[in-house]
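Take a look at this one chain, the form predicted alone, written out in structure tokens.
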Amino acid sequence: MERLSFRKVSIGLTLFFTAFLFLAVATLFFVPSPSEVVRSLRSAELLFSLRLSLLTSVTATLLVVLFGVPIGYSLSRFEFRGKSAVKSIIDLPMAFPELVLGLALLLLFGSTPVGRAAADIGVQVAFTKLGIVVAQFFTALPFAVRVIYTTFEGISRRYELVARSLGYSELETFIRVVLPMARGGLFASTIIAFARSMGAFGAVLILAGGTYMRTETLPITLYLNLSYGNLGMAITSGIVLVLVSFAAILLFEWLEGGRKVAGS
């Protein structure tokens, strides 16, 4: 009876908070009038911010995967001095607000040796579209690395030892054995990185400036229009963000479903 009661309470809490979250998200779709949403969707500002968000988020996601996979693998498989400190530093952006991360990046690419070196080769990061990608990259990377690291940790090292005993090099073992077994985690980390990049706000606002029709991503559009009192445009930006995130999740589920069917 005690177990049954605990089961009911657990399921009840799950359903309650799921319903509450669904109601909160659904409110976005019912508060504005359809004509207001359509008018906002056709505006030059929203179209610009949507294109910019998609372009920068895809770029940042590709960079996150490119760097996140070797980082996650090295943390999972190799021992080296300072490994615990490295893991803690990589996880650090998940623990403090994006505004702090944006401020740190702004200072880094300002009057520091890193900023001066970038300026010497003609690379301007602060208050540019490149700054958006940089902010999105550092916002999304810790989350992706955490998923990738956990994925590699779940793969037995015996497969790699067998592959090495058959004559595969370390790189060949990684590409032909480990990566195929980690596809699910890599898909998940890619979706998480894209979603985090699309939703990045504080770091983008500080580093890239959030300039109207220049470095204005969808979250910046939502913020600016909410500040101006243009509630219809702000809500429409939120709707677009929800739809893009939902489409990304559906794509992940479809890819995962196809992979399971192919493997059965």
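Rigid core: the largest C-alpha set superposing within 1.5 Å between the two forms. Numbering follows the first chain given and starts at 1. If you're wondering where the values come from, they're calculated on a predicted model, not measured in any experiment. Compared with the form predicted together with the partner chain:
- With the core held fixed, residue 242 shows a CA shift below 2 Å between these two forms.
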Given for the second form:
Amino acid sequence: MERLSFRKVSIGLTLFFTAFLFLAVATLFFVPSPSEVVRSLRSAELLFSLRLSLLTSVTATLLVVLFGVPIGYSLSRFEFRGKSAVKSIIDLPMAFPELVLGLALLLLFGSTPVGRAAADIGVQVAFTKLGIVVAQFFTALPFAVRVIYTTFEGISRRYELVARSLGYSELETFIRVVLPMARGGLFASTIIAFARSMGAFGAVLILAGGTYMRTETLPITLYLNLSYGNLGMAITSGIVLVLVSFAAILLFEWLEGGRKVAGS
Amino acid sequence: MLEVENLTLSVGDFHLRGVSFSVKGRDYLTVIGPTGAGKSVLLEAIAGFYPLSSGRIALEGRDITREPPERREMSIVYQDYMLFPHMSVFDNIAFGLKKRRLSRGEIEREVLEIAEELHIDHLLHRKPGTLSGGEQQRVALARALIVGPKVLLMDEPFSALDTKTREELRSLVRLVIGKHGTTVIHVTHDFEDVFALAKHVAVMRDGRIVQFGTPEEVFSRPGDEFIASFVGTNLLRGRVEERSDGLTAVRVGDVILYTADEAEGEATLSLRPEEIILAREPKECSAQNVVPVEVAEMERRGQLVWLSLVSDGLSFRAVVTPNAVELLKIRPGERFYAIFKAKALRVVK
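How about the form predicted together with the partner chain, since we already have the form predicted alone?
After this comes the whole thing, all chains and molecules, with the earlier chain placed first.
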């Protein structure tokens, strides 16, 4: 009897929450008038910020995966001094408020020797498009590393030992055996990195400044227009963000599903 | 051929403490011992997967202690097959060959040849996940053997298989290993592997090799209490004399023993110590084996008394209760008859 009611309550809560979320997302689509959405979509500002968002997010995602794979692999496979400290520091931005992360990065690239050294070789991070990528990179990296690390942990070391004994070096083994076996996890981490980069707001706003038509990504378009009272534009950028994330999730599900069928 | 000297290392909770032994070419060494003794770590250390704290490994006179695994010319076969799931059976077997400068045709020919030997030539296009356990392990064997390793390392290769498949694979392995002349080190917890395959046995405990010898030596003359209780059984070696009335007569030393199993030529027999009854007189009984013996040694261990018995060119252990010792007045030097059924004497090889 008790089991049955617990089961009912759990299912009820699940359905209620799903309906609530669905309602909230639906509101986003039905509150503005279609003509307003279309007009906003055609505006130079929205087109600019969509293009900038896609460009920076794709760049940040590529960098995240490029760095995340060796980081995740070394955390999973190698023992080195200070490994547990490294693990917590990499995880830190996940629990860190994005705004504070942005502030910390801004200070680092502003008035420290690191920032000045970067400026000396012509790399301007603060208040630039590069700053957007840097902010997105740091926001997304911990999430991607988490997924990549778990993926490598799920692959028995013995596969690598077999490949090594058959004449393959460490790097050859990684490329020929580990990477193909980690394919699903790498796709997942790519999608997560992309979604985090697209949605990154706090860190991007502070490090890159959120300047109109210069360092304006979709979340910043939403924020700026909301604060001007330009509701149509704000909602439209929200819709575009949701659609892009949705497309990313669908792509992920599709690839995951395809992989499972192929593997079974 | 392979010399291991004073191997010492720690991997997590597993340790090797000064392991030394050597095997000759074409030898078949089985490593037995309780869980956690360090058997698998020993294999992986020989393969070069862990840096040693100290010690030395030499293969055909060449010091390979610091060589990476890919330059040791040893292959490894694991209990859980470890076939690469993203490759076909063909690509799995060909994996080691692809590192060598061989033409596509040569690779195909060699893969087909070994696949035929192991009866998996009809599976080459399949993915490993669709195969049975026995088939997967044969693919793993083919993948390991095709590179012609100087030493084949096997870590409980038959443990995940059912009894029938295990039997089949055991005889297949014996055949193929014999044909290729491969030197093998085989970690197992199944004494059947030892009886069927081994030329030598190493017993490991707590990161050390506590006894090394032929199966007969280790099973019939265990070095200490621990080994005796671990191996449990006596191993006797003899020659089949004749067969009649469903019994096989085997000459062991100067004694004729009868077994219910069939055998020919040289036979290895197993006799569990608890199957043996002692009596002062060779009384009428249903047991076919009545052997006059002398008690060489006796030792009380817990609730049981272990006896070392000797007869003409034959020695084995028996276990009795303290009560029986009192009743029969069993003392070292006393003479008795050891009585056991033909069914208790099993042919193991």
